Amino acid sequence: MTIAIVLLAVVVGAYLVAVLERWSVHGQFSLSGPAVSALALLGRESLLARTPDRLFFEAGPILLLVAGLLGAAVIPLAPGLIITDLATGALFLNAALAYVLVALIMAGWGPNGAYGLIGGWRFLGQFIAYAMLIVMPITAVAMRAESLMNTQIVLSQTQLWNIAYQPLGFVLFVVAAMGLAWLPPLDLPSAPGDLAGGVEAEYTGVRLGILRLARMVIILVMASATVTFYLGGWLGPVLPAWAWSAIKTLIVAALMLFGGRYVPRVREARYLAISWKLGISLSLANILLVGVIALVVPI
């Protein structure tokens, strides 16, 4: 029963994220827009590249969707409403989302086309940049909770949310989340202005539909993870626990979708340099600061 409820929440949440993305791109709020677009994709012929690597071409979008669903499995939506509450849930989330890189490289390599291949390898550069910016803020969050269980991380924020306790970690994690979901200004794998769609360029019909659904799930999971780690998860007054999780997740998703569109796109080399020279330094400073605060003023 729990699995069915969580999967339903993922489907509804992904659809609402698609509504928000359409609104951020086109400036039009339409609840029916993503459904119309999905039906249009399903009605189109799924074309196949002339000389593809068929295994990678078919498996890339599916693996991307599986990676997103694995991440959703360890996110608590409410007390008891989680598919599996692993003792290492926070690290499992990071491990599951590592397959996003594998999926995008497969999706870029499979069609045997220049634009897709460049998009996939661009994402490899992004992965090297954002990987540490996800793990290190999670380390600081786990230090305060004294646990890697996502439910315990939420409960550790009963008195004070982590966004107030470690705001620097929050900022770093959100930037890394945007890189993982390749959202503007870190949308280098698709880069409509210069790659004509990049990893999506050679996909049509149902295959493209699966690829885009997987991306919505990835955005939803990263927004949910941000809520779990920094915004108190399901904690909140009056409303049911699941409602607070949903409201916070949609707010974070909207922040990620709208905020980046006002920033110029960053080249992968520049993003990598900033992440390793500045981002890792700030992440280490955040871990040190959290450790000192935990010793001096336990909260």
Second form
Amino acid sequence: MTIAIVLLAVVVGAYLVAVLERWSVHGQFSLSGPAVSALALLGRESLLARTPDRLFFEAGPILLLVAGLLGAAVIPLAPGLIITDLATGALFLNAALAYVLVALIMAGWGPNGAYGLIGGWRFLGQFIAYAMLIVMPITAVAMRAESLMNTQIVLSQTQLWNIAYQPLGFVLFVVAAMGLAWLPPLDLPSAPGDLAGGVEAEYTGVRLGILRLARMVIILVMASATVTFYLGGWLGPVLPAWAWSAIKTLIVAALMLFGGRYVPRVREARYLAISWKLGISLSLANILLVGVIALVVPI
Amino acid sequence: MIGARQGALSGFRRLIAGAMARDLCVFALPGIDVARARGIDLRAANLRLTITPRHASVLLFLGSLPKRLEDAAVVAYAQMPRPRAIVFLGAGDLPDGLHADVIGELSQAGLINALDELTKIISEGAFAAQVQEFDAPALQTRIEYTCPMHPEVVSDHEGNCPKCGMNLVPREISAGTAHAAHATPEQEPAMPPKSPPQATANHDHSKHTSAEATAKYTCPMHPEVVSDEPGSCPKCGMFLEEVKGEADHEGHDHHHDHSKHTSAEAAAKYTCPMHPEVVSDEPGSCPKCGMFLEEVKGEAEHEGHEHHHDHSKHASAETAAKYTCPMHPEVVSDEPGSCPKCGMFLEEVKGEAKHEGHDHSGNDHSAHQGHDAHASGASADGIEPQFMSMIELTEGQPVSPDGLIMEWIDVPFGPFFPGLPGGLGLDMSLDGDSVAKVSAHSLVSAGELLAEGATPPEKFVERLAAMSPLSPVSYRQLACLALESAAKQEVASSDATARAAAVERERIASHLGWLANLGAQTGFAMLERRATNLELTIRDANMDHIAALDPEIASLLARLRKSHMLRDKLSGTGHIDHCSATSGPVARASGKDDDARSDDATYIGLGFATVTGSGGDAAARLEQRLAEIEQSCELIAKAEHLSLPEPAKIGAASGEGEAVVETPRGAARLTLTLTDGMVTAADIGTPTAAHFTLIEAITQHAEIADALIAVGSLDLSPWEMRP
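Same protein, different state: after the form predicted alone, show the form predicted in complex with its partner chain.
Below, the chain from earlier opens the complete complex, with every other chain and molecule after it.
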């Protein structure tokens, strides 16, 4: 039962993220838009590239979707509304999302086309930039909660949300999450202006539909992970717990989707340099600060 | 519907067809830049723009395409998944083999009407019981075989590489492409036929030992294996390679081991004494500083290792350079220190010096050092020279400046690439994700200026304006001025001012269009949206309307000037020296005081003063164009009227005329001959022609995104190129 409810929530959430994404990319706000597009994609031919690596070509989008769904399994939507409340939930999220990299490289390699190939390998570089910045802020969150269990992490924020407790970690995590979901300005693997779609360039029809759905799920998971780790998850007055999770998640997703409109795409070399030289130093400072506060202030 | 998908239209499919009719994803030909210049707003028509034909359901033709672009259009159509539709706006013909589902007039209203009709067609005809296979001559391809290590080896049939013995791998190429040069693997396509013979190695071979002189066949992997006869290597079984010319030392026209040279190296024949990185096949001047290129008499950069043992036999007479960077062989210094390019410690180079009797230029030296460092690096790693190492496997392969050896891939960008002007084709060889080689070509280059011998002046003006869809007003002005100069007519100064205002309005629109392209290229959606809307509005705006738009333009400019991330993205990309042969904003952004308007009495009357920038990179060009938008707004405000240039009545005048107009991309110059009121001869020089030659220099070794930014920052109009 719980599984069915969470899956339904993921489907509805991914649909709403798609509405937001369409709004941010094409400037069309339409609640029915993604449904129409999805139906149209079902009707279009799903072309196979001429000399593909068939296994990678087919498996890439599906693995991406699986990675997203695995991530969703450890996110609590309300007390008790979680597929599996692992003792190492926060770590499991990282492990699940590591497959995003594998899936994108497969999707880039599979069609045997240059744009996809470069896009896939670019994401490998991007992974090096964002990976540490996902893990290290989570470390600080887990330090405060004294647990890697995601429900425990939410409950640890009853007095004060982590966005106020460790704002630096919040900023770092959101930026890294945008890198993981390859959202503009960190959309290097699909880069419309310089790779003509990159990893997405050779997919059409149903396969493109799966790829896009998978991306929406990943954006949703990253937004809800941000809510779980920094915005107090389901906590909030008056409204039911699941409603707070939904509202917060959509707000974070909208922030992540619309932020990229106002800045140009970051250069890959620059992204790596900033992530490592600045990002990791700040993450370490964040861990130190949170450690000191956790020892001194009992909230 | 011609591009329907197989299947009966019933039940669920009817629902899907309805969805497809509402979900129109369009791929516009020849490009979104042309759509904007023609005042067509695709977004306002509720279309979604796609970046690849794979994601499109509608192929939109904005007028008929130039001949050379038609094949590319057919391929784009073939890439689209069915059901696919074609909408043709304007007059003219579609490429052979394509049939329009809807034809409309080339305007916003025409587009909207056409889409209404298309919606009906798709919802009723997206699926059809019978569909035809689509085929066209442009889609024919054939398979050829090439060696993964030696791209110059190309064969019609499977087999082994004659150079390294590896299995040849199949590669698909367009059947239309002429590959005659690659017909036989025995040929050396690495040596372009046009390279002059004296440009190859010119060594004093009396110094060589006889052992080498008699060696005719050697193993590519084991240089110590030499044989008088062809055969296979006793150590590894590979085919022995012929070493040409070694035995015969009288003629210095010797080609030995040039098979190892890459085309880039072998083609390098002329270089700039100031910029050793500038190499050219042909004599000429340096694109960076304009100096005459010097002929390189010795060899260009060698990676070929069989040369190494030759050189060890040479006596070292003097040591010219003592320290060099292991990664950047061109960096040489007398003192120890770090490399200015990568910061690595410079390595000492022992004994490598001028070879007796050799005529080396500085460039050769650096090449030898690089070669030496390479070899010593290999032995320092404990790898025996004979060992089948990566270095030897990739021997003769081009090596990137970062020292990493990667597989090269050839990637075409354009002619319909979303980040480039429509009609511009860039064929890039990518080394990893950086550009190793690039060749640019225009598929929409202008045809003959004169249609059929003598052309009436009115027709000539229209023709010239139509040839440059991105800046028709400037070329119209150019034609009118040249005609008036030929007919010795004077234009009233108020008319001249009104025309200048029209040219300035187009400059604003063109620069805004460039900003929209930049936004699209860099994923800066807000910039793309705002610049597109402003461009579409201002193209046909009257004086009052332009004045009313001023605050909006000013706010966009202020926003862009404040954008650190934009500056960060563009800084240092596509640097162009102020000495290069440039014009227009590209020249002025590198500090060159070059503007055709500064000599024009009309502009002087409006208080024109050239605006120049500094820096010469893509960021400087952005600054420059922003400043010019402001300047043009001011000029329009000072002019009292605005009217499009119209050709005056020429009558039966005869004479020679010349005119220069500062178009949005730089100075265009037109000379023409009038005979009895008819244009009988004309010649034009456009700014893009000069800027095209810069592409190679500014993209060299750049990461692919940076290379595209650099090309984009030139604001090329492929329409201005002459075939």
